[in-house]
Each structure stands twice: as structure tokens, then as C-alpha cells.
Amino acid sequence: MVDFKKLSDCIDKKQKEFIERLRHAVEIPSVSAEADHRNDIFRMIDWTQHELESLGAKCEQIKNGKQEMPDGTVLDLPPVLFATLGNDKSKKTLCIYGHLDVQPAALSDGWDTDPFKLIEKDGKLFGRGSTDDKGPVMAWINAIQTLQEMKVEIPINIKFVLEGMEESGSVGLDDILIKHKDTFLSDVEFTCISDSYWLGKSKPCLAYGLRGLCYYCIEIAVCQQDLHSGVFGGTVHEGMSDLCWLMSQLIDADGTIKIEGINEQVAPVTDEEIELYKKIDFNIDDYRNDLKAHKLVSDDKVKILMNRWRFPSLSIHGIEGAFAGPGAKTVIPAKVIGKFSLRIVPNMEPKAVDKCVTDYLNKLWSQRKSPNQFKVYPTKGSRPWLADYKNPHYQAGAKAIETVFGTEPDYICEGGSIPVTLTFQELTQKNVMLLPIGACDDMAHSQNEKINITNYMDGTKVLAVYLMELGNCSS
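Requested chain, on its own and in the form predicted in complex with another copy of the chain:
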């Protein structure tokens, strides 16, 4: 095993070089949502390929399809970059996922500095993609480079899957991965994804769960076209009235889901889980203050964290077809579409959830006795993801964190979804781990995105130690 002090010193000495690497990455404006920047994604992928090849990796750009933009123009999707470093049959193989595209950004959005320049200030590196996800991808490269320069033998084979469309729905990625299940992915023993954040600002963590999502539309049609409420009000059964009533029956004032059969699907909470949640470093008052919410659904830390990660939640997002502008409009909408979704957790399955939701709403509708046309349907469903955090893979991650930070990580989940996580788990049938290196206040997707220099450098150290630790474990 490599001496950590030596490794750490080596990495620290290369801080300037590693920041320059991130600077180069940030200065390629690889915005996937904007057609004008499509070429920059290709550039970003080529540049990253070059970096990986310098490490000795064999790279292949897997061609993706075409994409029709909202304005009708058709663009080439950027390829997915596959890279392989080492193919020693006696070693296990780690798959690293990351993405090279970024969210849109402009000075006019309220950035203090040019989002496509890396600006160092107060120990922070500001720039679009600094933390999401160019910083973590560069940290992997930094870690491997350091180990190589120290002439340490990395005890595993490494594969990279780097895409350029993550911020735009990872178009095409799943298809490519599915196609490579029995080839590129066949020998993957562990997958590690560094594309999320610490729960707070000071304590590192590992994430082992994500909620799934079931999204629904309730459509109510009254008549052919919008009506003037003065001329027609009082003569038709109004759709908004039906819809508000249906949507008022979804959850209680305290947030309890009223849809029959939903709560029964949730896996029972174990005492062990409660202990795990109790240990998590999380300040509920800070959380509430950050949101500027008047009150949370509970003052209990474990309850709030479990509500975010461990239990389903239902949100009503809005209504399509009704008046949504400022001011006053006296319209009776002809057709309204209410939208809501459920975040789902183990052991909930989208199909079973769909059935409960549609049965429940159909039953309510028959009680309503409205002559309007009614329809409820799911628009998308994704399963929750849950990894075994006691798997040796997680122990390797934890060991790396302890080595660098001198503290055990918190074991957390995420309330949202990172769909590719589930894809990797399902295709490889092996353990997947989320190993964040950025802090909770990095402002991914927002103005003034940054990564702390300490997070970037410590992250590089964690990843290097983790690569070494993996030699001792199997998932």
C-alpha cells in the first residue's frame, strides 16, 4: 500500500497543475442545452480523450444519434467516451462515470465573473462545471496521474464512461450502455459516480440511495374552447373546480399521502437505519433557514432526512391550460391538465404505484359525478435505487475518506434521481457507489458555481486512496 503522507504531499505539490487542468476544462463552454455550443461538447470530449490517452488509456468515441431541438433543427449528439486503462485479467475492473457537459451560464444571469473562466478567489474556484461535473472528472485524472508518477501499481483495471449530454437528459446514453452490456461493461465489478454533493459543507459522505419518480397528469375537458366567465359562468361544470377537488384529495395538510395502497409499499424502516440516520451530520435549523421556509413538516432530524430519502413524497407541480399569468383574466378554461408526481422508494415499483394512483383517482372521479371528460395517466416512471452500503466497495470508499479526513463518512441518500446510477447497477449487477467530492453550497446549476480548492484537492486524494483500496475488495 502506498504511504498516504507521501501521496498527499505529491498531490499538494501538483495543486497548480491540477487547477490548470480544471481551468482548461471549464474554459470549453460545453453547454448541452444550447445548439450554439454543441461543437464545444465535441471539443471537450476530444480534449478529455487526449488527457486520458496521456495516462495510457485506450479510448473510443461511441457514436450517438441525432437530436431534434425545440426549434426543429437537427443536431448530432456528442459521442460517449469509453476509456480503458489496464486489462490485467488478474485484477478487478472499476467503471467511473462522469459527464463533460454543463448547464447554460451567462454573466447576464447574475454571475459575478465570466462563467467560462476559472476564477480563484478566497480558496474557491468559480466557473461553470467546476463542481458539476468537470471538477470531479479532473480529480479522477489527477489521482491516476499522481499514482502513475509515484510509480505505484494501481491494483485494478479502470474504465471510464464519460458523456456529453447529462444536463440535457443523457440522450442516447442508456441505449449505448445497454448495447455494451456484454462487451465493455461485462467485466465491471464496481461502478463509482462522483456527480453529487456532500450533505453539508464540512463532512464527507457516501450515498447509497436515490428515490425514483412517478409523474402523472390529470386531464379534464369541459368543452371545445375557453369560455368567458361572464357569458357562460353558471351553465357548465367547470374543469378547474373538478381538478382542484381531485388534487386536494392527494395529500393531507401534514403531507400524508392519501392515495390508498401507496404507504403500504414502503419497505419497513429498521432500527439499524434509524441509528445510521441519527449519526448523520445535519442541522435542521440551517436547512430551514437556507430555504427561508416558515416551518418544516417536522423538527426532528431523522424524520426530515427520512422524508427526503426514505419515504415517498407527493408534490403538485401546476396546471396546464388554466390562466397562469399576472393580473386578472376572466376565463373558464376549456381543458386543464393537473400535474403531480410521487418520489418513490424501495420497495415501490412504478407499475404498482401507477395502478394505485389511477385506481384512486378513478374512484374519486366516479364519486364526483361530473359530466366532464376525465383522464389520468402516468407520463414517466423511474425506480428507486438502493445499494448495499455494507458492501466492501463502500468500505473501500469509507477507508479512503477516513484516510484523508480522519473521520468516517456519513451514509446518505439523495431525494432526487441520477438515472444512470440505476442503469449501471442493472446492467452490471454489481455494486454502485456515489462518492461526492463537492460541498452542498457549490451552487451546481446556479450562478457562481464553484468548487473549494480543498474539496478539489482532498477529493483527488480520496479518489487515489480509493483506487488503491479497491485492490483489496470485491463487491
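Output the form predicted alone next; the form predicted in complex with another copy of the chain has already been displayed.
Just this one chain is shown here; partners and other molecules are left out.
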């Protein structure tokens, strides 16, 4: 096992070099949602391949077909980068997943600094992708480089799967992974993903569960074109009134989902789970203050955490076709589309949820007795993911965190969805672990995204120790 003090000192001495690596990554504007930046994703993948090859990794870019954009433009999808470091049949193999694309960002969005320049201020590194997910990917490279320069033999083989379309739905990734199930993924014993965040700002954690997502549209058509409310108001059945009435029947003020049959699908909560939630380091007042929320749905820590991770939630996202600009516009929309989603949990399946949602809304529509045209339809669905946090793989992650931070991690779930997590678990039939290094206030997807220098550097140390711990880990 590596001497941790020497490892820690070595990483600390490389702080400037490691920040420069992240700076180079952040300053490539690899925005997957914008056609103008598609070439930047290719450039980001090429640059990362060079970084991995400098460590001795063998890399291959897997072609990923074409993508039609909303305006009809057809673009090449960026390839998925496969990399292999080590091919010792006597060693187990770790698969590391990460993504190299980022969310759109511009100074005009409200950033304090250029989002595609890494700016160091007050111990923080600001820039798009600094924490989601370029910072963690660079931390993996930093960790491997450090161990190599210390002449420490890494006790496992390492494989990377790095994509450039995660922020746009991971287009094509599942097909590529399925195609390579019996080749590239065939010897994978563990999968680790660092694309999530600590629950708080000071205590590290390991995540073992994610909610799935089911997204829906309610479409109501009134007439051929928008109408003047002064001329036509009172003569037609208005679609916005229908839609607002329907959407008001989805959820109560306290967050209770009113759709019949939804809560019956949820896996029963065990006493063991409740005890695990009680132990989690979570301050409910700090959480509310960070959100600048007037009040939460409960003052009970366990209830709030379970509402975030363990139980389904319903969110209404918006209405397409209605006037949403500043000022007043006296219009009756010809067609409106209401959008909402359900975050789903074990044992919920998207198809069963879809049936409950459509049956419920069709029943409501029959009660409304409106002559307008109505339809409800799902647009996407992903299943929840749950791993065994008692698996030796998680013990290796926990030991790494204890070594670096001197404390046991909290075991948490996440309310969001990372569908590829379930894909890796099902294809490899092996344990998958989420090992975050960023803090809860990193503001991924938002203005002024950042990663703390301490999280970046200590995260590099955790990943390095974790690689060594896996040498003694049974799958």
C-alpha cells in the first residue's frame, strides 16, 4: 500500500500543475447542446486522449453516428473515448465513466466572470465544467499520474469511458456500450462515476441510488390560430383554463402526488433505511437558507431527505404556447402544452407509471367536459438505480475517504438521474459506485459554477487511495 503522507505531499506539490490541467479543459467550450460548439467537443476528446496516452493508456475513439438538430441541421455526433491502462489478467479491472461536454454558458447569463476561463478566487476555481464533469475527470488523470511518478504499481487495470453528449441525453452511448458488452466491458469488475456532489459542504459521501425520470406533455388545442381575448373572449372554451385546471389536480400544496396508483408502486421503507438516514450529516436550516426558501415541506430531517431521494416527486415545468414575456399580451392561445415530470424510485417502472398518469388525466378530462382536443403523452422515461452500499467496492471507497478526511463517509442517494449508471450495472452485472468530489454549492448547470481547490486536490487524493484499495477488494 502506498505511504499516504508521501502521496499527499506529492499531490500538494503538484497543485499548480493540476490546476493548469483543469484550466486547459475548462477553456475548451465543449457545449453539446449548441451546434456552433460541436467541433469543440471533438477537440476536447482529442485533448483528453492525449492526456491519457501520456500516462501510457491505449485509446480508441468509437464512432457515434449522426444527430439531427431542431433546425434540421445534421451533425456528426462526437465519438465515445475508450481508454485502457493495464492489461494484467491477474488483476481486476475498474471502469471509470465521465463526460467531457458541458452546459451552455455566457457572461450575459449572469456570470461574474467569463465561464470559459478558469478563474481562481478565494480558494475556488470558477468556470463551466469545473465541477461537472471536467474537474473530476482531470482528478482521475492527476491521481494516476501521481502514482506513476511515485513509481507505485497500480494494483488494478483501468478502463475509461468518456463521452461528449451527456448534457444532451448521452445520445448513442447506450448503443455503443451494449455493442461492446462482450469485448471492452467483459472484464470489468467495478464501475466508478464521479459526476455528483457531496450532500453538504464539508463532509464527503458515497452515493448508492438515483431516482429515475418520467416526463410528460399535456396538449390542448382550441382552434387554428391565437385569438384576441377582447374580440373572442367568452365565445370559445379556452385551452389555458383547461390546462391549468388539469395541472392543479396533479399535486397538493404539501407535495403529495394525487395521481392514483403512483404511491402503491413505491418499495416499502425498511427500519434499516430509516436508521441510515438518521445518521446522515444534514442541517435542515442550512439547507433552507442555501435555497433561500421561505419554508420547506417539513422540518424533519429524515422526511426531507427521503422526499429528495427515496420517494417519488412531481414537478410542473412550464407551458409551451402561452405568453411568457414581460408586460401584458391579451391573447387566447390556439394550442398549449403543459409539461411536468415524475422522479421515480424503486420499485417503479416507467411503463407502469405512464399508464397511471395517462389513465388519471384521461379520467380528469372526461370530468372537465371541454370540447377542446386533448392528449397526454410521455416523452422520456428512465428507471431508478440502486446499488448495494455494503458491497466491498463501497468499502474501498469508504477507506479511501477515511484515509484522506479522517471520517467515515455518509451513504446517500441522489434525487436526479444518471441513466448510464444503470446501464453499466446491467451490462457488467457488477457493482457501480458514485464517488463525488465536489461540494453541494458548486452550482453545476448554473451561473458561477466552481470547484473548491481543496475539493479538487483532496478529491485527487481520494481517487488515488481508492485505486490502491481496490487491489485488496473482492467484487
